[in-house]
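Take a look at this single chain in structure tokens; it is the form predicted on its own.
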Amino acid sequence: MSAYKNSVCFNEARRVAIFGGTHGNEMSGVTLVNLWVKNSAEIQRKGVETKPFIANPKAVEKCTRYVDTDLNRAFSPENLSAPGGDDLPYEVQRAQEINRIFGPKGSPEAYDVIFDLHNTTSNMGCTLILESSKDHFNLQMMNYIKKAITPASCLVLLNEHPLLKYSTSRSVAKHPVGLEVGPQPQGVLRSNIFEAMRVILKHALDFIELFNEGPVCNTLETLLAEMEYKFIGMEFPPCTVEVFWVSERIDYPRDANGNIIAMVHPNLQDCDWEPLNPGDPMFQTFDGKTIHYQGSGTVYPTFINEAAYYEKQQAFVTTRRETLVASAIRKA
């Protein structure tokens, strides 16, 4: 990554990976990648590689979201170069199989981008998730997402939070782009869910070879055709993108024995992205009373209720909406 002028040079994106199957029981990628493996065509792009792929066979053959533990939270420093081999949990193994195939992790030789497809049961709609709020790459594919699919809604979740942000499969590439689609029961196929996360495949494949093909950092052919307004691709002019900013993990209320003693109050079950403002009705006992939200000022819930992070220990993450300015980008 570089600058030229007032824009971040990039690479161009030769090489893409889509992973379905990071959890086994979450359908849609795992349908969509077994159905690319079998025929590519659909995800092809001019002067881009790009690889479908089953991360967690096993889970995936099992339709569980794992087999020993979770595999998109096991791509930390140490899992990646813990010893060990066949005596490490399945995930760890799989983790250091992918770090190999499409790493490694961190270096120059990582993939550019790589998509990871997951299904929620909370009610999010379609959720780009970024891992960094420094990601012009991504906030500029993000952008260009939410406008092909207007007037469809996909929003931007982002979590950078230090003590909540976690390892994930995708953080292998260089650009890291996760993408939830729900409601949708585990171990279930949703024809509208199917197709919407088809959708945004399309349009971020899209946009990787639009970049490519566009304006280069400066070099002399670049400037006599900004002198003529000839542009073989297309030009990302600086853009906001409005993102849902991860500020805080919220449990169910738990008695002296850690368990569970209220559940989503009705009110709040499936109003994942809608305001809660203190005093609002967050929890409900199971003698019927209700547990009011507390915090200082209006926050906006998602994951409400995920199936997944029971055993998480989360009944929903908080988040503030907030607006990203995404600097104007080009190939390096």
Given for the second form:
Protein chains: 2
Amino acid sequence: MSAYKNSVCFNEARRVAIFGGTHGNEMSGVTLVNLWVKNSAEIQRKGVETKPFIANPKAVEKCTRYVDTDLNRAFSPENLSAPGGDDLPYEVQRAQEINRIFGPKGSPEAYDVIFDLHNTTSNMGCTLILESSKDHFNLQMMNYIKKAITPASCLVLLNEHPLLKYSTSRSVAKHPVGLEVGPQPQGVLRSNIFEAMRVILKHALDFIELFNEGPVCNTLETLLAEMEYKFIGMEFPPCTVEVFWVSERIDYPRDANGNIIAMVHPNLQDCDWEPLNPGDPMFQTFDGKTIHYQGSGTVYPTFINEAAYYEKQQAFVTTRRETLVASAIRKA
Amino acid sequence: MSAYKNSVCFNEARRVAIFGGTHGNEMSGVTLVNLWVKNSAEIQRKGVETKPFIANPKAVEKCTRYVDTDLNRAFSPENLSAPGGDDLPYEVQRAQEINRIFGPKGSPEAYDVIFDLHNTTSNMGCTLILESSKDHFNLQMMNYIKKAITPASCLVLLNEHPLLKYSTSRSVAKHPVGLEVGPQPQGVLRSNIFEAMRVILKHALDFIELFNEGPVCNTLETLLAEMEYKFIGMEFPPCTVEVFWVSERIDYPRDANGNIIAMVHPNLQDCDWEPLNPGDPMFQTFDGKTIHYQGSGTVYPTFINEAAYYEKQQAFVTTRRETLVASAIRKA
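Now the other one: the form predicted together with another copy of the chain, given that the block above is the form predicted on its own.
To see the whole picture, the full complex is given below, headed by that same chain.
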């Protein structure tokens, strides 16, 4: 009966959004959100308002990643406060609009949770992407989902890095959660990827409902609540969560004109999340030479050979595998 | 010594082109052609002028399939003779330009062979695409390549159909050959797909060199030639070639507004070239219902869930497996 004493307290998550089509050619999220806009029964949870939302409708219509600029990098303070109206790039206008509906980013009025649904051409399986190692609500959610989908698995990518930070659509919410499922080519809908994403979302929404119905932080209220919710709510005691923490961005080898001169090595291709050790093959030049990884220790590469990252000069990212401790959480 | 009597005679194939980037986001062909433009040693063959050529440079620059319209459907008589100059869609202008350089289509001045390099998101492996069951030069080439790459394999798709015929870039040549290798997402370069394409091209060019150096049709010349080329040229006696002959185009199930309501069934996804029998699962609706194949007999589906064919209302094509007989060929 003392677990709550060391609990971190969060407001109930009453307002939840599910974004599809932040990138208009990532078809699982586009399709799921379009389905749920027509019929939301599947995403309804007691006491939660869940809003399915197409984030970049013009890009969805054209089945392209974006029209003017990457929406998922557009939610910077500069963009969100930029004057210019219709003269701004389409995605900057759209970021401002999304920030008005679901934010303002960083304010108490912002949505509690935004799930942003993405696909990748990389062989990443189901990946949940977090932006903070200190958001115990999200860490508890990761723990819940990982257990709920067993024996299937999903991994957690932690994109918390002073230099590689980018301003995502989901960053408007108090608890931003990216969901990245692959491999799936751009513009293609695969049933296995579609169903995997759907299952993760189901468990994520279940977690929110259980949290909202669970015991509260305040001592007296806790006692009352525990009597009342005994068979409904759920405790979230401290736990650990394995994450892959983004470390470094690795570009393709290029010539003096910026042209790519090598491909991801066949030994690395499709081996997202597997250890890459110093000396392991990393790239293969067009004339058959192998380029080896020269880092100082073992890393775990991911987003290997993602189509959309050629223009971002990124062949893959390296990560470190770490175990985070999540505090117990209770509702405030 | 009588094989030549029943031989079909073709002119030597002296002018050969290799097109990459007919679709600007199919990266194996784009990359190979760009390499060969810089250094053509690999594609040089004795007595053959081989020209590597980026067919749609604007689409390559944007890494998109096309700019205004699909170049690989643009080589119709109407387009090739259309007035309008700069007012025409970009790809129609480009088709006219390509027809001037490598054609005119259907004329004696046209290039002998055009290889057009494509990638698909479908699990098709190495596929050679022909447009005529009566082109014995190409059929002999298929036979040669299939034998040369053993134990690897490549299949032959015959796109000869009165209703599904389209006007390809390669159709400008006397002997058009499409090379389609997958699975590879659009905008991605995979080393395995790249190398597979490169090997097929090597054998295709070897075939042309051997044909050019082989015995001639004319009786007297044959005797002389056989003495001269005994250890250089090669006979191409009659042979059989297994082809998959395009039969029918199957669209995704759609609602009254044209929206897709089902995905390729997991039992069919990635099963290009495998038999599909009446009653087999074909699609899966978003609410989990299975739609079965209702045809009257066994077909062999291919181009299953190709990204670029959503806009063409095509989930896959069915084919019939047939064995064609190729006559002996000799140079005229």
